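The data below hold one chain only, encoded as structure tokens and taken in the form predicted alone.
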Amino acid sequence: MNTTSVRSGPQVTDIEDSPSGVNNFVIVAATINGSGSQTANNCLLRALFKMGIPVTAKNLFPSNIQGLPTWFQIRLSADGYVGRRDTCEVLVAMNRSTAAEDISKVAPGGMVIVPSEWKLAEDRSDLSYYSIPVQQMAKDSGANADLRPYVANMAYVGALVELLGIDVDEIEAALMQHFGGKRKAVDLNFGVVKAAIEYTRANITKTDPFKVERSNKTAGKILINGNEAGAMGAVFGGFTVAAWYPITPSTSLVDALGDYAKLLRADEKTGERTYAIVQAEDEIAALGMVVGAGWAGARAMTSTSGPGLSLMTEYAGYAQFAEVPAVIWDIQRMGPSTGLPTRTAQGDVLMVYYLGHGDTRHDILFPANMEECFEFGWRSFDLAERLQTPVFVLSDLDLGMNLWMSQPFTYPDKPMDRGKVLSAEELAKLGGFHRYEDVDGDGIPYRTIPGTDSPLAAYFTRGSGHNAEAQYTERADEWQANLARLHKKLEHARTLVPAPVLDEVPGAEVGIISYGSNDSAIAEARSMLASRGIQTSYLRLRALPTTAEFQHFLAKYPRHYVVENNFEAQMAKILQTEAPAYAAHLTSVNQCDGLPLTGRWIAQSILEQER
């Protein structure tokens, strides 16, 4: 049963993506991790946001601390395109150890902005070269020696406000915005913006033909990244415990957690916190606190990535073997091992599925975009209590930390979900209850919570062999039986977690299967293979295990497109066990560079495989 698979993109020159000259090309600033770059760029990003134009960043940086190259493109498209391009219009070289590839990447009519200082020899007759002073911009900016490096960067902001057109006093907000009205900073920084308009205007003859307009694409939204949105989601689902250890990606999905806590969790009469967010030791203790917490009843939840997740496979299995709730969100990064701590993947598909020893399956969910990893935040605690249980949630490092334009957000649209807790009137009513029987046919036994004011509330909470009244044993027939109702859970589990999101195209005879943050790619990806007369239907996965429409799916066309962003087509194999019968109608498009997918690439990779 094994899939054909795509895992580098053909040669293929059908599928072009050429963008025009406005609200519609890459911006690639690249320097020198630690330089301070991030407050130029998320300036620019900010600005173009407000004056409407679509937009959306990837923040390309290394694992330590300063020193080796990063890269932030910015992608402009009128069209509203929010998938990775990659080709370049609009080089900033700001790192010269970097400076000549960079430069190669650049398409032919681009510009490319240097520092003067450089005195850099323009190569290639197909670009606009345009130098600035910059080091001398920082010396008279005011600032002191220490700083200069760091608001030099604001000149090549103000390259680019003159040589595209963009709206300078949104600059000047963005800036405000940054340092939280702090004057004095916002007037270092704008002050190199100014200067350096000034000299572009005067000594700068633009010669490429990029520039932006305003428009009004995104009006009504939101700019946010994902660990953001899924840290206020698990607020509005009602967390009340967080146990966790530093890793990126997912630190900055507790320190945002902690964020929204302290404005939206504090007793409206004393002020003080309703909730507890704790560093453990390391990752194991963590998830064991966690689990340890959803089994007195709080909604607990912890954030980790693919190497933590390894630490926490025990406590994984057993709160699913003793039927503990536990929210786990995983930011997948690139592995295996260490791998590239600030890359992306979805090399943690399998693993999560199957984490634990024996026969263990999990809840898995998948956001796409920032609506969903904040309703996720929430759901995925319903899910947790209503099927006693671990759910993780699948996010990656493109999705989480990188700004993503979004609607805002939808308030829970239902009361929060306890699931089958039984309180001490209920208890008295039945005259007592059986921990792991499987009273209502769904393989979903009742519990009670520590507390409970019942002699009859009591069990003993076991990962060793267990029977249907939580004794200890060791009996085929009952370790047999309660396998068999686990198995029933999952089953039920079908008809609980989010349904897939269908697009179908009446006529289209190929399918393209993904799930998580390819879907902006994928979007691109089947406009251009229209425009080559392939019309395909596209499912998009948003949970574990599949639905009934993902069968109903794969019965409708005669062949499918399995895309993801690991190397061993992980998806693929899974869907291969939930519907054997059409394993070899489903064709691996996979790749794993550590960069999200693009649209030109797997448009490409299913344009050969039709010829």
The other form holds:
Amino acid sequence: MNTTSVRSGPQVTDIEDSPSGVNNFVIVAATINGSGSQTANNCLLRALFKMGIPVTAKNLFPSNIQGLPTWFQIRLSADGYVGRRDTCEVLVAMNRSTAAEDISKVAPGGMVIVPSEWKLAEDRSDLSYYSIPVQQMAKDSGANADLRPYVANMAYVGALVELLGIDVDEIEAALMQHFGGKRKAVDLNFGVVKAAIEYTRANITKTDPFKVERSNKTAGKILINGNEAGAMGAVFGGFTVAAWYPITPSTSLVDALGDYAKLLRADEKTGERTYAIVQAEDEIAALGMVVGAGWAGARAMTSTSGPGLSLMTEYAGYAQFAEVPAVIWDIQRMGPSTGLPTRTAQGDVLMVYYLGHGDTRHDILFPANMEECFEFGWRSFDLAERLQTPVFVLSDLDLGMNLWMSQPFTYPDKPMDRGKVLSAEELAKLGGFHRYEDVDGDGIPYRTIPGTDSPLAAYFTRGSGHNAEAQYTERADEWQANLARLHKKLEHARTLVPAPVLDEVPGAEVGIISYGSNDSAIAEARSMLASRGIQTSYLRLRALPTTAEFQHFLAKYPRHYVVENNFEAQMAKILQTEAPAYAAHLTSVNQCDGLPLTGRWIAQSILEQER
Amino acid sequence: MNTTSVRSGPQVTDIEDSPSGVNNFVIVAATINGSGSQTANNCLLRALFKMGIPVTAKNLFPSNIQGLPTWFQIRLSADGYVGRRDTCEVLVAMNRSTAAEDISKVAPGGMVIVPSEWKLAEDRSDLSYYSIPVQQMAKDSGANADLRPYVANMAYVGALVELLGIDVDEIEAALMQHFGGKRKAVDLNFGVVKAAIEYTRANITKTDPFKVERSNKTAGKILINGNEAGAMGAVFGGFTVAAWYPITPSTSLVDALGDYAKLLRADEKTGERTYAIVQAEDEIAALGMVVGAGWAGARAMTSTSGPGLSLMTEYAGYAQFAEVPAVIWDIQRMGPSTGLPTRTAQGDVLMVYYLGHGDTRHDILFPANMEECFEFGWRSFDLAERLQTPVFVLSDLDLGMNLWMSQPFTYPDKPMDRGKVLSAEELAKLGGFHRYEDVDGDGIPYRTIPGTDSPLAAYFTRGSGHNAEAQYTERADEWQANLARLHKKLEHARTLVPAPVLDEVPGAEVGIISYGSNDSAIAEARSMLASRGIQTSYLRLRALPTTAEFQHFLAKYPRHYVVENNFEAQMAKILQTEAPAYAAHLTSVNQCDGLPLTGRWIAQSILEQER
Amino acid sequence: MAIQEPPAQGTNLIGLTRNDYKGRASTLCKGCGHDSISARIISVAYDLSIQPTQLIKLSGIGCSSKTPAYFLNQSHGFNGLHGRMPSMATGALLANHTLKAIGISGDGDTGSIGIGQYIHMVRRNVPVVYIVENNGVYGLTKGQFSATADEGQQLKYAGLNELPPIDVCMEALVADCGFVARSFAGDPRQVETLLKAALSHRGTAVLDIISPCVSFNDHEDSTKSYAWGKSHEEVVSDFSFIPVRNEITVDYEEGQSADVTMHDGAVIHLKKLDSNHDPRDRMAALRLLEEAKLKQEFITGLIYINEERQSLSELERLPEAPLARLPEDTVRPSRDALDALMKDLM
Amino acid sequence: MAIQEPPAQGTNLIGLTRNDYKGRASTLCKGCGHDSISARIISVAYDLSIQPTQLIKLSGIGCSSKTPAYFLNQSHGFNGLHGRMPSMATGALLANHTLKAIGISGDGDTGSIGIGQYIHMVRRNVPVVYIVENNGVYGLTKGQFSATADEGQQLKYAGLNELPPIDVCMEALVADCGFVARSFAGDPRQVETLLKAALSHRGTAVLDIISPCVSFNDHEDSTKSYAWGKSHEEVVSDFSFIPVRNEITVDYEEGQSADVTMHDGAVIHLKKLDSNHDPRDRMAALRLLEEAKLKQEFITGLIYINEERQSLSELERLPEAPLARLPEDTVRPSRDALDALMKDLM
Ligand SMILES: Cc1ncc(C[n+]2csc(CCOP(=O)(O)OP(=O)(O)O)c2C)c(N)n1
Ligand SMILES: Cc1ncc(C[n+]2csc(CCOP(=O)(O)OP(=O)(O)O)c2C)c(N)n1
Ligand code: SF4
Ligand code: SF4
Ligand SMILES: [Mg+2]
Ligand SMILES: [Mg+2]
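Pass me the form predicted together with a further copy of the same chain as well; I've looked at the form predicted alone already.
Once more the chain from above appears, this time first in line as the rest of the complex follows.
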């Protein structure tokens, strides 16, 4: 069977995760991709968000264009937890091929909405079944035949509005926003919503406990995904050249980059742009363009995923060694190899840290939320130009493609840092410069930008052995001196990269170390653990190499759990080498099934170790 | 200055390394590349070897074709040490541009041979200077003008013969072998040798203590380089397809493969070959071809170096995940990036171990000498087919391109292991098979070869998510199950890869851990340390992942030194993650200046820690 | 058509049913051109009584590259890396040159990321039927332009394409391909005829099949769309194919025609609709493609054929038996051989 | 020649001496064709009074790719990765489209590993003078055949080449290159003339210069060797070049000729030695190359020119000032802009 399906993580029983009936449950809409359910799902999400209810969404879609199963999971959490939860209380079963398995996974006491047309045997007595004539409603909508599957999705929106008590005006408002105010489209869709509401009201008796209530917990917040946030950050970071090659789940970052740049960085009248975005022929070329542009003085970036990253290996090593600034986003997806392009993971950490042959090492940033996606979007350029090196931003599909609540973004708190660039005037004053000399003792040399109008500006960039004057050399002493300086620069980077975020709890006996998208699940896990009497302190890494704070944190607790979403426990391995004295104190809490980690699984895993 | 030069490692003073005058010193011939000094140097080396004197050679050549400095270093060691020594007692200074620096590095009491034509100021009173009319002799040889620089090199051979007491018949024999018995060429060259002998005898008074004496320490040994040994191993391993792209220092492995295969595996009459060697358009294609061939049932291999390896990243990850056998030789050269193509290093260890995005991990072999180059040449195929995975053989320029003494090679001790391959008959009996099922509990599934004449044979290979039946799946449980099986296979590999070589010394308090080409220097370092009262035990890794022996060894000593030739202490980092409990017991003794490590430097580095 | 019809009882000459040539259920979009091509491959393999176990299916990455899972279940399949199928095909056919091989690629897979491997595969004359399922877009990544997209084309998602297209037939031609043809997925008869011819060709046979993407590239103004195809298609030559094992000579339409003898003795009997085109004339083929490009037209039919070049396996002087199946005593030299080598090195 | 001679006192129009255009000492083999090409670049840059600080030198990996270190010391240089210079050139010229750019590559660098990037660079019309120093071998790795090696060529080290050559001019042409020329390193006058023309071209200008490798490929039977070159070279067209800043019109040899106006207003005045060739005629150019290939000949001169295509920087609608030098207030949107975006997302 070619069926695509999603199973929950390991069966955990110690930690219960029972939702209450109000503003605290998970809705799953099981549909078929390409059928247009995205509009329905996003409108639902937005309406709940606008009602002030903390929400988060996980879109589990197949690596195909049309016809395969898709699940859209909306979690409502009165407490504001936005990590994934692996239960489902409200199921909208619109995909016949997965319905049986989908229904089998609904929590006892949950509800299931199914199309009346299926004539389903309602064989779980612990569930409330509600059947809705979805196809009939679509037909009645007046939409022409090819649009019907699309508007049919609105029928379940209507049913949910009625059954859960969603504010129908917020649905209409969401549709208005979705269709950019195009009344005709809104009316067509909203008509179905209203018909479904009426049908439900007239024909269905609610027997489940789930409902929503207006709240004030999302006031002032925005709803965005990490790829858009990162792209926005890059636009505010003054990117000037982007080169890329399409790949899921990174494509939408560059799409958003194009949209925001067009909006903010193009002259409406002349069409003139203060940036260039080029779709390359592959990822080797994409990074080649970025390196060429960075060398020539642009703020240059690319965005990719695993397979593309593999192809970038050679140029990444070159840029690190020849000291060319570049920003490389890696929106991690499940690997090895082609893996699962539409599933999330944190499986590229080890590879990126050492990306390149012959003793290469890199600087990496790990955003954990929308604000950091935005912030690292601009800050990565400052770092790359300051350190004259590629800076990798490791996001993942969960951050990048799912919608998250966030505080509005903060405008960059300092002017652009273009790093140690010498102008013609400075060169004249200095009487020249040595490209790879460590003038300031921080390992970072000075550079000039091609086109600098001075006979003293030129230097020769190469990936082969060079001395401080950028001349070719095969001398052992010069080689060693240059590598030693590069090493010093890598050490210096520890003082420039974002420090970890710490949450230390008095009396904690256990440290949790993690990074990236696991943050929300960890917050939840920690409260679950606290409720069992296990107090934890938490260090969230935001960069590699590690900083001094990390070493201090290690010293404070006898046991540390390194939580991550990959099979090889990659960050734990790196941390063992960063702090060998504590290597034996680090226990990995890692798994990798394509789905974001859940708070419950993390708490359970730590609990098992701690007792 | 664009001068290429070689400096010694760190200045060490505690451990003296004074050679005696007899069969125990280093000859350095400093020449210009492209001038044909290779013939002269190899004949010298061979003559000394034939005289029964243990010798080893390091050829330090530039990454260019003609006109730059080259040093050929011959070490004579009565004790049979074949690691590099960083002293020079006998200098043949034939390159004017480096002569001053070359002479400055000769050990006090040493000798220098220079062309009379230079009219050099002999300003070091602690050296014996001998000047020889090199150019005149070449002119007198009767060679036509364009051959003269070439035969000129024979003049220093003659001088050395006379000054050191080399057996002139062995020089003639070496020339005979070199020129495949072509008498005319031999006569021309040998004529110059004889003239130089006569000139030296007549005009020069020997004032230095260095000389050679016939011995019996090389009896029954062969002289070969690692690339030839590896190629020979592959031919005896039954390789059938090789695809490659030229790159220094790996090219000569494939050259030798072609030569040996033509000799042993081609039909002289029909020209028909039992193998194919294809020069690909780049390394992506080279590995692609190998993976295609391995999938289709060939014993397929490639050989490359750093930059090529970077390009192989994506296919390497594919092959590991899709479980396709392949053998990949990496003749390591100095990196990062283009680095120093003609200098040695062990800088690809970390990268290869994790080569590929998204949780990829590989099996690696580390040959340390000529016998292992040969052995791993064939055994790598058995492992690759048994484990259905790429097997990397990490050699380096020092092993691969320098000439080493060795015991003759042992014929493979077992028949070829083609691994778990099902025939049409077996399929009929079984009624079918599941490509990725763990039937035997070792994580290794069964495969079929395309063309197997059975309707049950076919399966579909892909780099994307697949279940045990090789069908596409996005199910979390199936994904995890497959990764878990792959992981089991990686663990199982620990029992199949070559175990480390151990030399445990009673009373030792210190462990030395190393791998590959450092072996000879470590032998020497250990004896130096022993002479200072520091007894060491030694574990030489021959593979990754590590085996049980490694864990036992760690437990036995309180302190371990991990010796390696790279900047990042790469193996030490991996070992820290393989044995976190001992991570803090491992101290890195690593450096990376493009030259093989010396025994003295290793001994000195350990000594500094131990007192 | 001029080939022997399979026996009436629903099995072909080697006793297999049409079902034996099927694949798994397609997961492509309804109406995707790629699915029609899969159907053609199934038909042709059945009609030609190809032994599926002696054929391999290879592909890169893309919607097109997924299709080998949807035909010939009894053939080994290899769904490789994006743009890098040609190299693995080269390796597979060196390992076993007795197999037939069908490679499926997309225009992004071949024209963008894969153009280098493609050209070098053609240059080596690797014996593979290489099909480009050409829709001018990246289907699987949702509609970006590929390198074969028309200049000036406008798509909803991707915007305006201002770069000239790469013509994979032209690229094959200048890389000395011995079989260059183009067709249209909506023209089953022509696709099948060309496929049959391609399967008889000794070296690389390139078949560029315009295969509209219904989801991202079916706009009226694209040369790769159905609508466009149907109205603009210009059939250059049609031909019938006679496999040697078929001894019946069938009457075939009169008219201007040219015979081409395939390497296995099979004869394709060309029927030129455009009497100016002789597929053995390289210059004419170049001109045809060049002119078509200027007119933003596509030419279908057999554009060029040349049976003279040796295929890679011939160049490599491979033995009759596949390398992959040579026994140990053929590929591992003797103990004596090793001893002799050792002697030389002493 | 028809260009203004630099002032007698040894400086050119911008006051620089010939010395200011030199590079470091070459480390190539004595007599290597690549060194002659470096000398031509020095001459031409001096003659044209090019401001060296406003030019960048780019290359891949190979003996040829080392040469940017041997000319124009006052220009920034970038010696990149093997076969991947085109992409970095693309990036560099997006960052600063006001610079002139000379890219140096080898036949292995362009024809083997780099053919994909090369084709896509040409397709994008990246404004760079792209010189292939073509010797048919991998010089730096000691003499293996490259993809441009002649079919049937025999070399001592590499054996027999049985594959057909890739013609980098043909590849450029079919990828819509607007300037395709070929010359011979031993013909300084023609190389300089073509170089000058190339430096005035708006988009990608491809200059394939046969440049014999004295160490590994100078056998009589190679089309890339000196001996062969001198005797077989067939000059197709010669032309003179008049930079606009030079107002003097110089008398030029009579004869059949064609004028081509360069994008910057400069006129190249073609002198056709073969009166059949019009470099503005694509079909003629294709035919010329195709026929030359069959004859294992090489054609020198300006093979094709077309000034109509927009270069990449024009397509990208870049502002006048280089992107690399735009000030913060141009590239970082305002606080208000961020606030407005945030409002939309609430
Ligand atoms: C190295 C790499 N980069 C990017 C991708 C993402 N990707 C998958 S399919 C595809 C494009 C496929 O386009 P095409 O070959 O035209 O096939 P189609 O889907 O149109 O049939 C891309 C870019 C990938 N799989 N691997
Ligand atoms: C990825 C990679 N593979 C291989 C090499 C080794 N290599 C260096 S130069 C070269 C060939 C150069 O040939 P060509 O471009 O023709 O230049 P030439 O030396 O002939 O001028 C190769 C294969 C490399 N540097 N990088
Ligand atoms: S997206 Fe386009 S190419 Fe892909 S399956 Fe759908 S119609 Fe076919
Ligand atoms: S090897 Fe050939 S290409 Fe390289 S420098 Fe020498 S002559 Fe030139
Ligand atoms: Mg496509
Ligand atoms: Mg070359």
